[in-house]
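Here's a solo chain for you in structure tokens, the form predicted alone.
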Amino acid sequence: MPKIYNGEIVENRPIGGLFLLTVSIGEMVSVEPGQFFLIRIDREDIILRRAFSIFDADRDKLSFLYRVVGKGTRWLSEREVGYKLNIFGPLGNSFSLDSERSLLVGGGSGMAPLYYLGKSLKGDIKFLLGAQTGSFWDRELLLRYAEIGDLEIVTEDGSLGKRGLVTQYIDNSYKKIYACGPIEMLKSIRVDIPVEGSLETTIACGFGACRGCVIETRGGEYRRVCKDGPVFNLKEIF
């Protein structure tokens, strides 16, 4: 069950084009890959919490990997070690852990939930991570992924790894694909095998009451990303 925690920051630092935030919540919490937490931004001009998927969970510590995109995440990036954050979760559903040969595809900051997923999967896994340029990643961060699975990098400008879009290098040679990234990236995944994707969208309440994150499926039904997701069978959505 989700609850509110007062998490003390033990790490909040830039790591390539992203920030790595780790908080100690003082107790063990059960978190499944793909779930997220809502973090309160203590500014008078920001009402809604910000949603962050789990990057890693270890004992009483939760880690989040995020990109600074607005005043909320800018404020968060300026918090120092020892600061207490009001955190609500875990929320949402999770990735299924039913594949023995998996491809984990991340576009930009969409790589965040794939690390904890990769640690939780059994069998052979491969990470396929894409970004506009190689400076987006920090070597330390890439090594973490490489320690738990094969790693392939794609950059649009060709400055690191293969050149092009990450979706150009997806094929049917796996049992299942797990993905997270921009909507246009997820729409471009065209394969014959099962695909689970975590949708990136603005989330308000976090438990489906406000219906502010509703998406329409291919069958004309409506799903709440925060409650019915954020993980979906992509073939039912796009």
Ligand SMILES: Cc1cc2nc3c(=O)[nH]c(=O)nc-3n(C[C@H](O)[C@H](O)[C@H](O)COP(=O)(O)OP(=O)(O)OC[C@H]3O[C@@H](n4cnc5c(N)ncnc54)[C@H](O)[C@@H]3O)c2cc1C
The other form holds:
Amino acid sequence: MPKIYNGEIVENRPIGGLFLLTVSIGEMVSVEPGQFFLIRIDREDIILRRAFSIFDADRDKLSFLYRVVGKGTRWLSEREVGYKLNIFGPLGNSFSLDSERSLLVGGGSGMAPLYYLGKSLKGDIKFLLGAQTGSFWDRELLLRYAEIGDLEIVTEDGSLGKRGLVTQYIDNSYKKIYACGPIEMLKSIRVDIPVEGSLETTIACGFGACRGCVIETRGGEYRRVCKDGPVFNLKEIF
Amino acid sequence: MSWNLCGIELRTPLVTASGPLGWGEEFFEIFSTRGLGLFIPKTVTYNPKIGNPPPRIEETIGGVINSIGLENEGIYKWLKLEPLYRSLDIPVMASIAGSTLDEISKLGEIINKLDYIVGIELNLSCPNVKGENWSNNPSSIFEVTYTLRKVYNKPIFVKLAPKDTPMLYIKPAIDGGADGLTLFNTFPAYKTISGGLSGPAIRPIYMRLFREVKDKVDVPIMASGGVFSASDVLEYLNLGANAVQIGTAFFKDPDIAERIYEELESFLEVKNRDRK
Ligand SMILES: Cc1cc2nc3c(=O)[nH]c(=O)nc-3n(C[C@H](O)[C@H](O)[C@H](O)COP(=O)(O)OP(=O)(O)OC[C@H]3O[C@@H](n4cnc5c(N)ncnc54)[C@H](O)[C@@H]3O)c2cc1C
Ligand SMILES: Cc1cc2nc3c(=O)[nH]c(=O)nc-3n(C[C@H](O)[C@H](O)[C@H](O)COP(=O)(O)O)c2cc1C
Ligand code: FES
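Same protein, different state: after the form predicted alone, show the form predicted in complex with the named molecule.
All chains and molecules follow, beginning with the one already shown.
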């Protein structure tokens, strides 16, 4: 059941092109890979909480991996250790964990939910991570991913790993693909095997009530990203 | 302390604004009614409405633009919420909208039979069949309110759009048989999506309109618009509101009603003591 926690920041530091935030919430919480929390931005001009996928969870600590893209994430990146952060979650559905041989595809900050997913999946897993340029990743972060699965990296400028886009390096030899990243990346995954992807829209209530976060499925229905998702069978969407 | 809206007893003056919390199924699974005096679920229409295409939400400075488009499953599915509404320890008022007088009349007749619904908030911001908004036209406001009045016996609160010269729109609602008013719905706005603006950004505008009407109206009024704190509630109460609705603030703090009420209670107690 989701809950509002008054967490305390125990870590919030740049890690390559991202930030790693760890919040201690003072009690054990059970979370599933793919779920997210809404973080309150304590500025009067900012109303909506910002959504972040669970990057890792360990007893009473939750970690998030985020990219500074606007004023909310900038505010967050400026919070120091000890700051009391109001967070609400866990929210949303989760990735299914039934696959035995999985490819986990992450574009940019889309790599965030894949770490906890990778830790939870059984069988062979391979991470396929993409970014514009190699400096986006910190060595320490890539090593953490490499500890739990095979790791292949792709950069658009070819400065690290293979050159190009992650979607060029997807093959069909896996049982399932799990993906998170920019919408263009998710749209261009064209394979015959099942694909579960985590989607983003602007979130308002976060618990399925306001109908503000809907996306349109191929069948023309509206589904709530915060409650029916954020994880969807991508073949139903694109 | 208790609060009264046309005979409806509220234990606190805080009311959920129709919409942000949907019909309550998800909200009351997580949160309690603590702090709340009345629950108004999201507007229901006679037929199901799929709502507007996404994106439906955009943030502005101190505000939110929404274009949900009254998505709802229609009155017959809505009736299935009865067990939830009966289980709440606060009264529930229905919010309805329609695009024809016939729809309003049918909704009124159906809800009139429900003993667990204490009244109706009539949301006029639904476009009629010609695509016009009823709330823009004083004679439509009269007609729609009167149509509902003829079939509905319990309190009717007419929820109006924010307009300059508000009395022009309030008078036909009262003449049509409204027992009370909800002032106001969202403010029309556009950034990259067009929709209704809510949140603190609209509050000073709404307070000005509110101040203008308070001495001219003798029916109970629920204030709606940008309430985020106990002092916002007090400001509306001081301007003559009989109850205060909270909408967008639930996005920032889903437990906002509880938070505000705690603060309000200590303030109102002090004020009461001083009065004695
Ligand atoms: C379920 C979910 C999980 C997410 N997980 C992560 C994560 O783990 N790491 C991470 O870095 N980012 C994640 N995001 C995206 C993150 O929420 C946005 O980057 C953030 O809200 C931007 O806020 P801002 O104020 O910095 O940007 P602004 O551009 O100033 O935000 C303006 C508005 O647009 C919305 N918005 C802007 N960009 C996005 C976006 N890409 N997706 C959704 N809403 C957006 C904001 O919520 C806000 O309402 C997630 C989004 C969702 C929906
Ligand atoms: C997401 C959202 C959905 C809304 N849906 C409805 C609705 O269905 N019916 C209605 O009468 N008002 C609706 N409103 C308007 C609110 O009830 C309220 O009048 C308005 O938002 C102003 O108050 P606030 O600033 O406290 O939110 C909605 C508002 C929002 C933000
Ligand atoms: S954000 Fe309210 S339903 Fe998803």
